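Shown next as structure tokens: one chain only, the form predicted alone.
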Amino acid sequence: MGIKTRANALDQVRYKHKFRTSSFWVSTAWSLIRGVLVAGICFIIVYPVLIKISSSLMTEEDLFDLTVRWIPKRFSMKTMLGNYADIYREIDYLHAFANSAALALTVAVLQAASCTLVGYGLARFKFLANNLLFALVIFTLLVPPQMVTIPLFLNFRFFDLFGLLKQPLNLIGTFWPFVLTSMTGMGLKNGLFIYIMRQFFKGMPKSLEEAALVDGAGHLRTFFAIMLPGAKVSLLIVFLFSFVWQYNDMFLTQMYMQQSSVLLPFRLESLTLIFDNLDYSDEYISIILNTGMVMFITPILIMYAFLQRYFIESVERTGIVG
């Protein structure tokens, strides 16, 4: 009986060892497959950026050289700095970037403030047509901005503040359309931002507000002292999304600013005309355009590099997917 028991115990040990070994190899194989898939997807995403970076470091001869694929043969610091120096000089890069960054920063701050207030009101106060208003907020996500182009343009071209101004103002060509729409929660992608803030405040416990009310705090003090500090995560993601979308936007910016030369996207758009007038070859102009795109996206990449940890944490805690 003892011999059988020992034999059974040895069989169980062998079986467990075999099972652990097979599980290890299965887990290792799956990790390799997953790593290859993730690396492939990442390469597909960053491939256009890598192409532009590589092209921005090339010369005209490299473009015609069939042996050059990624790394230019005639690469030198003079060539690299020459391409970027041409862009910096011709489009007045620093001034144009400062204007675009200031506009995006202003819009991001105002949208974060207005969407937070609207989201808090929809989440924590019960009033008539609460659900209807929230449904209309979601509906704004489904309406393409092209459908309201003419009303928006006419509204700011002949802005009379609901008839209160005797002489309408022309706000086209200024930053005021962006400021006014952001302040009132009607800016670019504001429906999504209101949704994010509403869902966050809706998930916060009511005991926080009840405790503040017992201590004598009003609704405004409760919001600013209790609820708002706990919403830093959602505020950060709304701010980042708003900044990036406004910085990259061309449709509304082109409509409101009317091809103003003070913003970086319009300066980059005029690169072809600028270098055509300077009698550069088409090949060199393609290099210049790629260099300009690299200079355009570099500030966003730098900002993401510094805020990556907070950005990922914000996405995870707010439950945004897709």
Second form
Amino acid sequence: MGIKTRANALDQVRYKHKFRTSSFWVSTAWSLIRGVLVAGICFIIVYPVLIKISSSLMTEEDLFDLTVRWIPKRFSMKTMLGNYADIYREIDYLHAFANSAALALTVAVLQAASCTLVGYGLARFKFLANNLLFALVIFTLLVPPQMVTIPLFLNFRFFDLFGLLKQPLNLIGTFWPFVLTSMTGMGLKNGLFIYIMRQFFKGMPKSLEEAALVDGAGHLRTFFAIMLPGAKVSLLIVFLFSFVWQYNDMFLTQMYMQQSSVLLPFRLESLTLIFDNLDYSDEYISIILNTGMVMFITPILIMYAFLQRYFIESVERTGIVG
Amino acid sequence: MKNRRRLRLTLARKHALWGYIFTAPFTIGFILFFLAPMVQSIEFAFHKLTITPAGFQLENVGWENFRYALQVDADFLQVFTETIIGVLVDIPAVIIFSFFAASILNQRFRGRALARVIFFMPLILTAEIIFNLEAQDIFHHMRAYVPGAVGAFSGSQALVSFLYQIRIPLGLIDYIILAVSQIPEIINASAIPILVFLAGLQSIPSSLYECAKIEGATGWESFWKITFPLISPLFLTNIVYIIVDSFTTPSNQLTDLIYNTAWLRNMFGASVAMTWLYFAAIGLIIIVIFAVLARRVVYMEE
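We have the form predicted alone; now please give the form predicted in complex with its partner chain.
Expanding to the full complex; the earlier chain stays at the top.
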């Protein structure tokens, strides 16, 4: 009993003492300021998304009504989902989304594969051109992509397999330009992916590989059986970036897919044309546009929600920077 | 002896060969889809290009395309300067903000996981179509600006007159106002730089801090003596990333102009010439930044 009261008394002294020290007040003040700052920044990021979701659930009267800021007044299942249904019908949403997702998936898989191979080659093998190749990887990043797109467009428009085909093929409007450039690590910002993978493999212990090599596994087998499983998290980052950037991209797609607007962003861009006639008010068009934006970001937000755990974790564990 | 040497040589060669095999995709891609088009784009810059159903024709025009970009085109010079200045404004603002944000996200506090998830959200939300649709939405400005905080702050005369009163140099005031009015853009551009800084902060061995603490260093001192130097190479990485990222941000008007010159006005040569001018300016910026910063950067010995 004596011990317990003594401990309690000690605690009380400490407790009293706690408020007197300046370090306590400094750290409390800092965590308050930090809390406000973090909350404020998060708010600035999330606000535009929330405002879009709120707009997409409104009716024209709600948007016009100045007393309505977030929650629509005229609230019913029909008006809420009506905007979504309108877009779903008008732009053939499911089909367009499937096209966009298929393209992004193809590109992401190919880019992740090629960039991993190249990154591994640059990280682990000593050969004459190694440093030169790495410098070229960085160089491809630094050149604005606009530099090569016109010649590339012409190459794909009149594709003769670099002089091998007599009758040139027209690859514009197909996935082939994306497939070819992704397979060879020449897609958008692929230099960054190669860099990430290279830094990751550089940070992995060499002894693992050496053990595998001594045990008689070839370089390919070592790579696929030992190194690749260890690189899962980096691979996921590259895959996620590649997927999202391709899904969001309009620059390369409007170049290579010119005539056919089969992809989701282009369908959404035509929303104003579809709904642009006198039957629709400005408010309704605004609501439709916001609904369209929500329909565009929802799939990737869902994907991000599932993957964010690995994504954040990977920041802690892998050296993106080495 | 001789035998062994030969064996070792072939092993090294075999090793090198595998290096070439693993990097082959990039080598092939670089030659076919980068080097060749790049050489072609030099050629196009000095020619008038017409696309015909069977192929394309080139007509030599000398420096005409560059002259067109610099002297004839009504928008180019203005958009060009604005874009370059925009990049220069973004670099310090994004670097400072992302370094600050990464330091915060590196600390332990309640809700950190959620804060991280949200801080990286701009990565997936920065899409050109969102930007385009927002531009079409006439009610966007009315609704989408954060009330109070950012909106009032940027336009606020109070802030401006306060800055004048404390006698900050005029150029700096302009910069602060420009940067403050772009707070949302800066936050959005910071996702990857934050990621890079955060990964860098995590990779600093904690033994260094413990050691400094035992020696009696304060938090402030260990920040400037340990954290800052060890993070310094990442400033270069991030500056390069910010520049690279600016090529594809939806709000880049210069890339729009370059695209429209080629595909709406069919002036491919002029478009390529504009890209070369753009690249030259960006290259110059990168060279200057590296010349200034590269020596001050500290690399940890391994």
